[in-house]
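In C-alpha cells, the next block holds one chain alone, the form predicted alone.
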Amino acid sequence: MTATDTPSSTTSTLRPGREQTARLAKRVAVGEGREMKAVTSPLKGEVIGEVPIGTAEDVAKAVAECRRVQKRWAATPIKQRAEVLLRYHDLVLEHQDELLDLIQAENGKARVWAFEEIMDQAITARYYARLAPRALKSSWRLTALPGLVTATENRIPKGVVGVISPWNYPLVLAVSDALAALVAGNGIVIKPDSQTPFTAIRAFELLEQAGLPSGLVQIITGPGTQVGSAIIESSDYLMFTGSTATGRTIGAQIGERLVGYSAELGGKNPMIITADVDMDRAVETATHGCFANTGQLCISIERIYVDQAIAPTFSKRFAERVSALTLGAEQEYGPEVGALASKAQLDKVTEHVTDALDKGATLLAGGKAREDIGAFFYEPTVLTDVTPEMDVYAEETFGPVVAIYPFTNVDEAIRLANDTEYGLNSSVLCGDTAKGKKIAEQLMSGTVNVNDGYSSGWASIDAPMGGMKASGMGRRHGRDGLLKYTESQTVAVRSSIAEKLQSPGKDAQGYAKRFTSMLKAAKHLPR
C-alpha cells in the first residue's frame, strides 16, 4: 500500500495476556464444565483466551439471578444509580490503555478508532447520569378536570433487558445501551459476540467497581442459536445490533411474546458532495467517513455521489489520499487502518471487489489483501463505474470499500441516495450549509451529517439515533434511548367533588348540559 505500512511481527505477543483473559472468563455466568471456545485475534492470529460455551439452561439461571438483584436495584434512588455511571465514566478514562488493548486484540481495529469507543463510553455515561434524574422522575399530567382529578406519570423499569451485541464495536455496542437500561433501574443479561467477549466483560467489571450490584449484569457467551434465542425468550425487552437479516428473524421471534424490541441494523450509507464544496475538506471528510474502523461500521459511507463538475478532481485526489493511508497491526497509535475482524469479513470484501472488477468497474485505489501485514488486512479500496448488476452496488459490504457515482443535479443525487432498502445514516458535503441542510431533510435516513461523515450525528448524544426502513426500529441516544427501557404508568386520583360532578345520577340530561358548558369554557382556558 505505502512505504509506511507496518508488517506484523511473528514473535510479538499481543496485550492482554492469557492470565488476564482467564480471569475475565471466570465472570461469565455459565455452569461448570462447559466446553471452551478459543478467541483468536485478527491482528496476528494469536489465541488471546478462551470463554465457556453457554446453554439455554445457563440463560435461565442468569435471568433468575438478574431478576432477584434487579428488584433491589429498581428501589435504589435514581440519583444513586446515576452516581454509579459517573464513577464508571472516570474508571473508563483511567483504564483506557487496558481497554484499548482489549478492543484491538479482539477486533483488530487501529488504536485511533478504538479510542472512539472510549470517548463514547465517557459521554454516554455522563449524559445518562445527568438526564436520568430529570427524565425518570414522576411528573404531573393535565386531566379533564384540573384541580379535581390529578394524574401522575411514573416510569417503571422493564425488568430484565436482554442485549445481543456485535463484534465491530465491542465496548460501545455492548455497554452504551446497557448504561441507559441500568440507570433506568433494569438488570442486564447480555450475549456479547463470541469473537469479542473480553472487552465487554472488563467494562462490566469496571461498572461493578463503580458501585453496580454484583449479579445485576449477567454475561453469557455462546452461540446465538442457543444463548441468543434463550435471551429472546426470557427477557422483558431486547436490544439488538446486527444485520438486517438477523434483525428480521429476531423481530419475528420476540413479536410472538409481545415484548418490546429495539434494533440498529444494516446500512448502505450515501454521501452527496456538491460542486461548491471545499475540496481539501471533502477529501479528508470522505476518507474518515468511509474508512474509519476499517469500514466495519454500520453508519460508515459506502456510496459517494459527487457533482459531475468536480467528479474527476475529487476522484483523483480522494484516491491519492486513500492510497496513502497507513495499515498496521501494532497496538499503538500510528496506523490509520487496522485489520478486518475475521476471514468471513475478508472473504466478503474480496468477493465484492472481485465481482465488481470482473463486471467492468474501475479500480482507483486499493483492491487487494495484505497478508504481509496480517491474515485479515485489506487495502482501503475506491471503485468507480459501478453498475446495478454488481454486488457492491446495493449490498452492504461492511468493509473498506466505497464506490463513486457522478451526478448531474442535486435532485438526481437525492433520488439515488434514497434508492435503497436501508436508511441508517447519510452525509452531505456542501459549501453552503443552508443548502446542505435542505438536502439533508430530503434523505430518508435516521441520521444525516452535513459536512461530516458520521461522527457528528453519533456524538449528538442528546438526539435520537437509529434507522429508517430496513435499517432498524427504535432509537438509541437521547431521551428515547432511556425511556424505551421503562414502562409509563399513569396514576389518576379523583377528588370527592369530582365524584359528584362526574356522576350522572338520575338527571342524565342535566349531567350532559353541565359538561357541555364545562367543555366550552375549557377551550378558552390557558394551556
Given for the second form:
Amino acid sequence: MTATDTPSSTTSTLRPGREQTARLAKRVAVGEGREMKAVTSPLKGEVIGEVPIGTAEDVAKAVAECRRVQKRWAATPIKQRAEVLLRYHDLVLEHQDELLDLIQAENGKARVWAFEEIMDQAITARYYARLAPRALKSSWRLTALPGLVTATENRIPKGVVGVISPWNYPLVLAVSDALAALVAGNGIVIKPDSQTPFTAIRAFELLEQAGLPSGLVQIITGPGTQVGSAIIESSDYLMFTGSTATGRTIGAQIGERLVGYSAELGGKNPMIITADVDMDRAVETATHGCFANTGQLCISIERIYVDQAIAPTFSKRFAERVSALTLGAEQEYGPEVGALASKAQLDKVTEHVTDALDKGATLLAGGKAREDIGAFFYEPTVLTDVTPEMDVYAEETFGPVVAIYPFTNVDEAIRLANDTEYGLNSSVLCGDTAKGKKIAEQLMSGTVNVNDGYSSGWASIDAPMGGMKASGMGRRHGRDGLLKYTESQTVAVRSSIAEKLQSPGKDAQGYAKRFTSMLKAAKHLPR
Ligand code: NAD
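Switch over from the form predicted alone to the form predicted together with nicotinamide-adenine-dinucleotide, please.
Then the entire complex follows, led off by the chain already shown.
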C-alpha cells in the first residue's frame, strides 16, 4: 500500500493501539515521504499500524550514522557496555506485558509462547553482560620463544553488524544476536521482517533507555531484496535468520565481499522415542516440541520416529492430547495454540496436509483451518503413513504438522533421522538417559535434546546453537556467539635477546643447529 492508500480503519481492538504503533514507526531510519506498508495482525485480521518502506539510500545514510556512533561505543569500557545489557534485562521484565501484547498482535502466537521470548531476552542479556568482560579481555598467548617474544590476542569489534530477521520470533531473532554484537562494541543496522517490526523497534527503544547511545542501532523496514540487499552490501558482518533458500542467496552475495556471515536457517527436525520411555512424559514433551509457537519454530519437531513396540499406544495417546489443545486469539494467558502468522503460512500448511492426505496418509488429529477462531488458525495436526512422495516427508512445513513413523530398531531410527538435507535440532525421548546421549551423539544436528523437544538445547546459553548441513553456518549463543562479532588481532613483541637469537647472520648452519637443539628441548617442556 502507499501513503495515499491508507487503511480505512484507524483504530484497532488489539493492544497496542494505533497511536503507539504510529509513534514506534517514527523511529525507523528513513527519509521523508516514504511509502507506507500496513502491518496486519494475524489474530483478527486488523491493521495494527504502518511502517515506511525504506530504500538503499536510507540504508547508506543509516550505516554512515551507525559507523560514526560505533567508534565512540567501541572506546567505551566493556564493563560499561555490559551494564547497559543488565539494565535492559530489568526493563524487559518490567515492560513484559507491553512486549507480550506487541508480539501477539504482530505474530499471532499464544501468549505463553510470547513469554518464551521475554525469558530468552533476560537470559541472553544477563549471560553476555557477564561473559563479555572476561571473553573480550586481551589475553597472553604462548610464543615460539616464551619470555623472549610475548604475544597478546586482542578482540576488536567488526564495526557495523547487519541483522536481517524473520517474523516467527519478533523479539528473540531481532534482538538476541544484536545484544552479543553490541556488547562486543559494534553498531547494528537491522531489517526486521515487515510482518513484525514493532516489537523490535520497542525493544531497541528500551535498550536506549538502558543507556545505549542514540544512533548506534539503526532500524530500517522494507523488502529483503531492497533494504536487506543494501545492508548486505554495506555491513562489516552479517547475522541472518530465515529460510535456507534466502540464506543461500545472501551467502553468494556476501561471499563476493569477503565479509563474515552467520546464518541460522531451516530444519526438518526429528524426534526419536525409544520403547523404554515414560509414556506420559513422552506424550507431553512431544506435544510441546511440535506445537509450541504454532509449530512456527525453526527447531520444532516435524518428524517423530517411535519404536514399533509402543507406536500404537503412543500414537493414540498423542493424538488425543493434540486434539485437546486449546486454540484462541486472546491477548491473555490461556490458549495453548495461537494463529499462523500470515495467509502464506496458512496456505503452506494446508497444501502440505492436503497433498499428504491425497497421496494416502492417515490423519490422526487436526487437519482443518479454523476460520471460526481467526483468519489464519489451523488445528494442530498429526499424520501417519507418510511416504517420500509427499511434500511433508522431507520439506519443512514450518507449521503445526507432524508425521509419526514407527521403527524396528534404533539404528534404523538414527539413519532415517539423519536422512535429510537439514541438521538444525533433534530430540531423543528415552528411559535410559545414558543410552539417549549415545543416540544423540550419532544425530547430525547442531543441537540434540534428550528428554526434551527443543527448550533445553536453546536455553543452554553457554553452549553454541546453530545448524549443520543446509541448516546454517556459524553459531549463536556461548563464546562463539560473541567472538564472531570481533576480529582477532595478535600483537607480538620481540625482545633484543630474541632478535639476536633469531638472526642467522653469516652463520646459517650454527643458526639451524641452535634452533634444532631448542626445538628438541621445547618438546620436553611442560605445556
Ligand atoms: P525468509 O528467508 O523468507 O525471510 C527472512 C528475512 O530475510 C526477512 O526479513 C526477509 O525480508 C529477508 N529477505 C528475504 N529475501 C531476502 C534477500 N534476497 N536479501 C536480503 N534479505 C532477504 O524466511 P521467513 O519465511 O521469514 O522465515 C521462516 C524461515 O526461517 C524458516 O525456514 C525457518 O526455519 C527459518 N528460521 C530459522 C531459525 C534458526 O535459528 N535456524 C529461526 C527462525 C526461523
